[in-house]
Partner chain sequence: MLRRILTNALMWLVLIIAVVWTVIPVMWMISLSFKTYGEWRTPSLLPRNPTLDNYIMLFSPQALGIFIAYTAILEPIVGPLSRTLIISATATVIAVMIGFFTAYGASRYNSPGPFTLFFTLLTRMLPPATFVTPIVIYFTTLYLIDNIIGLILLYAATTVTYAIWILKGFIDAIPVEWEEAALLEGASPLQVLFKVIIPIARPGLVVAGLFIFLMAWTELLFALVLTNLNVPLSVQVSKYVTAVGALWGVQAAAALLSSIIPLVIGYLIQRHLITGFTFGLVRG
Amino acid sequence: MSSRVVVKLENVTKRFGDVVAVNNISFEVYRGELFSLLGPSGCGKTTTLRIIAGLEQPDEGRVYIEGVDVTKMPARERKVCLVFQEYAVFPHMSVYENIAFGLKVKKLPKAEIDKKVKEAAEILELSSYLNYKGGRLGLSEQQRVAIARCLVVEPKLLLLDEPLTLVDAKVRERMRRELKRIQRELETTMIYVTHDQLEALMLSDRVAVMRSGRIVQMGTPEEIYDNPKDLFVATFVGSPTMNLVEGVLELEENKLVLKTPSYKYILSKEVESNIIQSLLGSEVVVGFRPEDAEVRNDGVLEGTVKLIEIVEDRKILHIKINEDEVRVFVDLLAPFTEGQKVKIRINPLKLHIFEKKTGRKLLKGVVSG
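Single chain coordinates (the form predicted on its own):
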């Protein structure tokens, strides 16, 4: 096993009665990497983390940490640090004592403990709470204390299960940035479980998207976002979600056309690919991201603006095109109104074509627009 590999799962399966929570998954996590397990509730991501931690035993497969087979090793011997959604803060101890707990166990000098505790408290906005008892804290503060307690011991492997779920929105945004910075500075290997796709994309070096106990796609955030392997990934990752239009691919005068029940849209003016030829007549779903379309006078799709949303520094136009509704980003100051007729043009190189029946990706991009 490469010295770069900190964690390796090999064909791991975990069952609870008749339910297969984790279904034959394999992956590696590299030294200094922030690796996220992303997926909806019940997909198996937390069970996978618990298997790595030693809190669950796999029914099949092996788990390796730093090249050592730890499949049967007790959790206390694995030398990993955990922050779970159901965090544990000692209610009778002060925040200072909670954060310092692991450092005292390691018998570090008092001055060093004090320095590390105060640095962590500053980062996690806990400085004013250091003398509070853990039992007096709100949920947001308790979760930050649990994270700080792990970070100060500078673990080689840090496992985090939805650690920011209960943190206030404003603090959560800062903590995302701080977690990334701390992870980089300490070169800590982190495995991060979340259902929040924005969080996974912002924090991670690589992401494994899970569904029904399986990893359906693994790659960098850019790969997951720009080139989803199937409809599930395409619609789960992205906010707002990918626009989807159902129809049938046909060829008209050497042009690739998507035909829907109420209109048709020319996807490409030239058809040269044997792959495209093989898709003709297929029922498909064509997808494109809101940022991959423009409102333009020379657009070929015409619709009506039904709703306008303001999201940070942009607007999202919800445009009704016959029976379909698509979303397109525009400039914040762009003078659009609800009820306005508009035309849009989609970047043909950013089109994703999925098989309707199976959801699998058939093609990304077409020859020309």
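Same protein, the form predicted together with the partner chain this time rather than the form predicted on its own?
Shown below: the chain alone.
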């Protein structure tokens, strides 16, 4: 086992009664890395985190921290800290006492405690709050206190369980950046649990997407976004979600065509037929992200603009094409009106083709780069 590895999970399974919360999970987290567990609620991500912390015992499998098997080690001896989604701060103690808690129970000298508390408060911009009572703080300050409390005990690993979910949207964005800055500055190894795909993609070095207790896909945010392994990951990651159209693939006059019960879509004019050959005739779901299609006069698909949404610095056109509605990004200032007829062209390199029955990815891109 390389010394780069801080945490290693080996075939970890956890059951609650008949429910398998975590199903045979294995992964490694490297030193200084920000690793995210991403998934919908109930996918087992929090349980996985609690197993690493030692707050839950796995039914099967082993957990290693810095090469040592800690599967049976009590939580308080693991030198791992956890920031909870809520109730992270002791309400009866001041911010100072909160941050000092972990050092006080270890009976460190007062001067050293003082120095460490003030350093941590500085990093998390809490210096002016030190005398406030924990119960009187807003949620974002509470979460910063919780992080400071973890940092002072210098854990081998910092675990965060949806720490920003309950924080206001505006503050959340700022805190995300701060968290990443702190992580980079201190080179803390962090495991971050979230159901917010945007958060996971923004923050992480690597992401593990979980579903029903299993890891579906693990990789860098770019890999997860650009090359999802199946329909679940493809639709879970990305906002607005990937456009999906169901049908049967066929080749007509060297054009790739998706046939639905009532319509035919020409997906691409030029196709490398040898790639496609094996897929012809099978039931598939074709997906493309809103940014991988553009509205242009020589587009192959024609539809009507049903709705225009403004999202930050872009517009999303909801375009009705036959029975289906797809979303396409356009410039904020592009002069579209609802009801207008438009043509779109999908980047053939960015077409994702999934098997309908299993959701498994069959192919990405219908022409080679």
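Positions refer to the first chain, counted from 1. Quick caveat, the model's predicted, so the values are computed rather than measured. Under this definition, the rigid core comprises the largest set of C-alpha atoms superposing within 1.5 Å between the forms.
S.K.: Relative to the superposed rigid core, does residue 107 relocate between these two forms - that is, does its Cα move 2 Å or more?
M.R.: After core superposition, the displacement of the residue 107 C-alpha between these two forms reaches the 2 Å mark, so yes.
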